[in-house]
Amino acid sequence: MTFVSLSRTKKTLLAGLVIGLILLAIYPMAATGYGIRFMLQLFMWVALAQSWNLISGLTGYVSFGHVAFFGTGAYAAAILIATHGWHWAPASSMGGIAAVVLALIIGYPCLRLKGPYFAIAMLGLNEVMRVLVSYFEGLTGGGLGLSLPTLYASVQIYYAAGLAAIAASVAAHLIITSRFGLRLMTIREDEVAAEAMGVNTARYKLYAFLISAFIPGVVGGLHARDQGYIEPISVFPLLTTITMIVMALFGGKGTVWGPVLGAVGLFCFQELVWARFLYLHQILFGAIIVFVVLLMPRGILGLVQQRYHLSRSL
């Protein structure tokens, strides 16, 4: 592909972007309340799977416990709101840094763990996080969960996950298309070579794993202020990492728009064959994670790169 037809290319995917943006931003003008509320929370699981993206599919650290920030955020932002009287705004931001100081207090000691044990390390997290929370009943409500106050804002919050959504691809493409993020992936392929031309992977791993864990926190605020309920097992389910895992695989890995295609498609599959099929859509789920580990390791997006010699910082 010649590097006209490449420019060309950018600037139609560029124009596309912009027209889809305005298309977003107006669409509650003319939705109904199911499509705002389906569109809200295809743009969180957008800003998730992203979120896993920059952990482990940039570093290869696979992590199956991602959703214990996403639960941290839910409650912290939570306990401000119905406790202290917070706008939910402000309270969900202060959910990511609660997320991010989980992660800076495991970060050192889980990262220093390789391949397996490592995944199932941030999986004993989660499960550490939800017995914490209901061990804790007079601040969490323990297993009966917190209530919000009533607040009818799902407009107002749709455009906050969208901006989280936007955020989220926004960092990945600065950090993918940055020194930063070349690091990343050089650990990602041989860790014990990147340290040996002066890589200091710790370092570096720690900041990947400290933004991945900032934007769960602050979509589980959100989260938590659109339901206007929670409880443990309702925000520290296994099923939503493995969803994050699923739609950043589908679409392609340490890329840019693989996770945006892979929670997309995913998203959408899962709504149209839940609504038909309330028995069975689980096991077609677990059917599309066989093929995709087995048929197409790169995802959408690698299978699109290799075709069209696109750029894999795409």
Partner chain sequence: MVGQVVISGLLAGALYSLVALGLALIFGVMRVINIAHGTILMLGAYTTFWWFHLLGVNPYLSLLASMPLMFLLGLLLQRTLVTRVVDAPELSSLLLTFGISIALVNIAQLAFTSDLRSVEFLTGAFLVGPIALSKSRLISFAFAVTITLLAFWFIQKTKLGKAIRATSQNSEVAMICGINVPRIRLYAFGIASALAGAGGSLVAVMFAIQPEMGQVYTFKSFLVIVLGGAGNYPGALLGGMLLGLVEQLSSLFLTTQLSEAVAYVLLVLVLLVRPSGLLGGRER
Given for the second form:
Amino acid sequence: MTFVSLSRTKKTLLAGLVIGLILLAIYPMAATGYGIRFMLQLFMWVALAQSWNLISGLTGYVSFGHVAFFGTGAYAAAILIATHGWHWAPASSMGGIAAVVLALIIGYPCLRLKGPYFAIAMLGLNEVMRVLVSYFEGLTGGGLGLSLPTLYASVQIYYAAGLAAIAASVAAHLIITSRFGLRLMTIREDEVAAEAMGVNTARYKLYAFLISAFIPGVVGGLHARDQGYIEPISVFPLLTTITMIVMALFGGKGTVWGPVLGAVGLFCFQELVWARFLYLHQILFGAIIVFVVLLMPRGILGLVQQRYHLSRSL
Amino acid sequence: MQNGHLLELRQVTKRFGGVTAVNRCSLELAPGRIYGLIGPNGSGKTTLFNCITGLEPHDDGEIRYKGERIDGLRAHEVARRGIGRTFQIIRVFPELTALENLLVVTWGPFDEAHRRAQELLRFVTLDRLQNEYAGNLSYGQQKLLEFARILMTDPELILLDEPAAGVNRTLLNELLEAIRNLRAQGKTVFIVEHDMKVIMDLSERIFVLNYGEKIAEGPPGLIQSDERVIEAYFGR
Amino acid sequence: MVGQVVISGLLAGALYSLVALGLALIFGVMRVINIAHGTILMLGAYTTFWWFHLLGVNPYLSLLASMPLMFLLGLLLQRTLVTRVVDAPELSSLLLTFGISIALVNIAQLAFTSDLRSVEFLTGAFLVGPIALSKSRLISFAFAVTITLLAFWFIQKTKLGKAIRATSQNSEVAMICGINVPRIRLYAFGIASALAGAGGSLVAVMFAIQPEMGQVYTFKSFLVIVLGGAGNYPGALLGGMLLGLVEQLSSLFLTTQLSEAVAYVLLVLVLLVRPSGLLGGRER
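Alright, leaving the form predicted on its own aside, put up the form predicted in complex with its partner chain.
All chains and molecules follow, beginning with the one already shown.
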């Protein structure tokens, strides 16, 4: 292996990353309102795809209802903002904590389920959360939704969402390059062998699940503030879960940069090319899912990584 | 450690529905020796290993390790107390590199773990392949890697489930050498093996299972001429 | 009141059994959860709607169209797409069938719009003592039971059915015994889709339909096969009835919305306490 050129590439990449971050930091000064909203949504998708990657990309437990944490965070934050007058930043953090509490309650029993059973249980969790939120009208406004007081804070939310995306990616980097991350991967590779080698798989799965739930909880809170209005069908759509999954998968699950790459690629494509055609867009989205699953299940980085023997963190 | 036994099984029984896979099995292992476990197919050897390592909790009886009950512990807890094992089929972590396969089972300081992992990879002659995905290694290399992984956890008792299966002569000799080496280091080894020559050469004491029951126990020479054993294997 | 609930439960349950038997076939033979199962049901429902609306054909007669059409669609999906992910990790098949589902649902929305549609064929109810029986539900019940029993007879008695059961028990052994496993999978998917299509036709007569109606049937069918024990076909029949009853009973005490949550809680409880299903054997 050519270590010299590798580290040079690494330096170049690192320099590019720093420049990119600086550009993103000063971007709001030059951008239009649309540009800022576009970027802040992109940041949210990066964070969401990273969060799904942490539980499912590493442990192989497919969370098919990850949007439940997003919706829970959105409602927790929205209630705190609308009825208790909280500032959106602490409210969003509380959204993350609410999601972690939900993950703790549901993860403890459900992470014992294997394979498709876990996936479907998570799908069901999302349905239940939507039903419950619609049902407790006094707290959540039921099917009518919840309106937040008007606030023009796009730029602040831009930075908050950016921070969430960076934090999620840094967390992914730290986890994937650590023995903790390797142990999560042994659960994906062979759970029984991992257990026989002394890995407390139940505890590791739960830790990963809790970390993974916190991120969409916070992002949900930011989303609620950004939109100014939420309703059960807007924050618990199965499609959002699927979008996170496809982003992580497309970029390369189990890697640090895969979810970033997937989120940027897919979101830009969606927004710029065909967001105007509602149904056609979704038909194409379905086709993209089929395409990714059949032809590139390892994702872009997965392929590159295998061919050139790169590490998961690049 | 009471009465000097490292591992002690008392009347261990495991049932699957109507089938009794292990039936009131008792045995003792003293530290620093090599033991063999033989028996016809389906006699409960692997199930017994699974009971000891906590993968399939047994229904009745007691299992003691260093005098303490370990039954009821979960598999990872048993492993952390110093019982390592391999499986009948190779179970390396295919999408982790060879080096990562070893690092992942260590809990101490990272630098020390890393040094030891490289040392062990050199020991099993896989050092040049340390960054290769385990899934890309050949069968024999995976077998060696699995062996190194066991050593990485530094167990006192090592359960080997058919270490010689599917292994060529050269590799087999290396494995046997390594197992004898373990004994020299004071480890206890418990082996399930179908290759009679291997198990007779290696073991100091052999247990024989048939239909889940221990039907004989003794040094290899005696076992080879034991009538019940011959009957169990070849019928009357 | 209780009598009414039990009867409504059984009427609803027969439909669940019919649809879930399809999902159970696919899951049994391939260990794939077909997220598009409910979508196929939706297409069956639209087949009936258009036959009735455009041609004025008796909606029950349209079963003769929806079942073969969905059978063919099933063959097509299995042959071209699903067969490629049978042995892959479950994420692949879940996502793939979800992708198929979202594409088909949106094609339906483009083609049929997302308006609610209904087939006004049999309205009104029979009154038996204090119990009111909707005519359309009663006749649909009869059809559901008949088709389910026919399918069940097919699985139990015919050669193909036996091959299907052998494949669900152990596909490797089935292959060694000379069963053409890929072909069995193909037929199983086709038959399963025909059952979903039949379910759709019956739903169309009872309720208003729209393109996104299918997902809830996928989920409930999965619940039914969990109740009945995966790979256990008689279990799917009983599981369907059980789900119908539980839903109706819980709607006595809870709002309809919450009774959906009951179904989910039931699912998780059963999975945790008896992973092999309420009616299934012990899993090894």
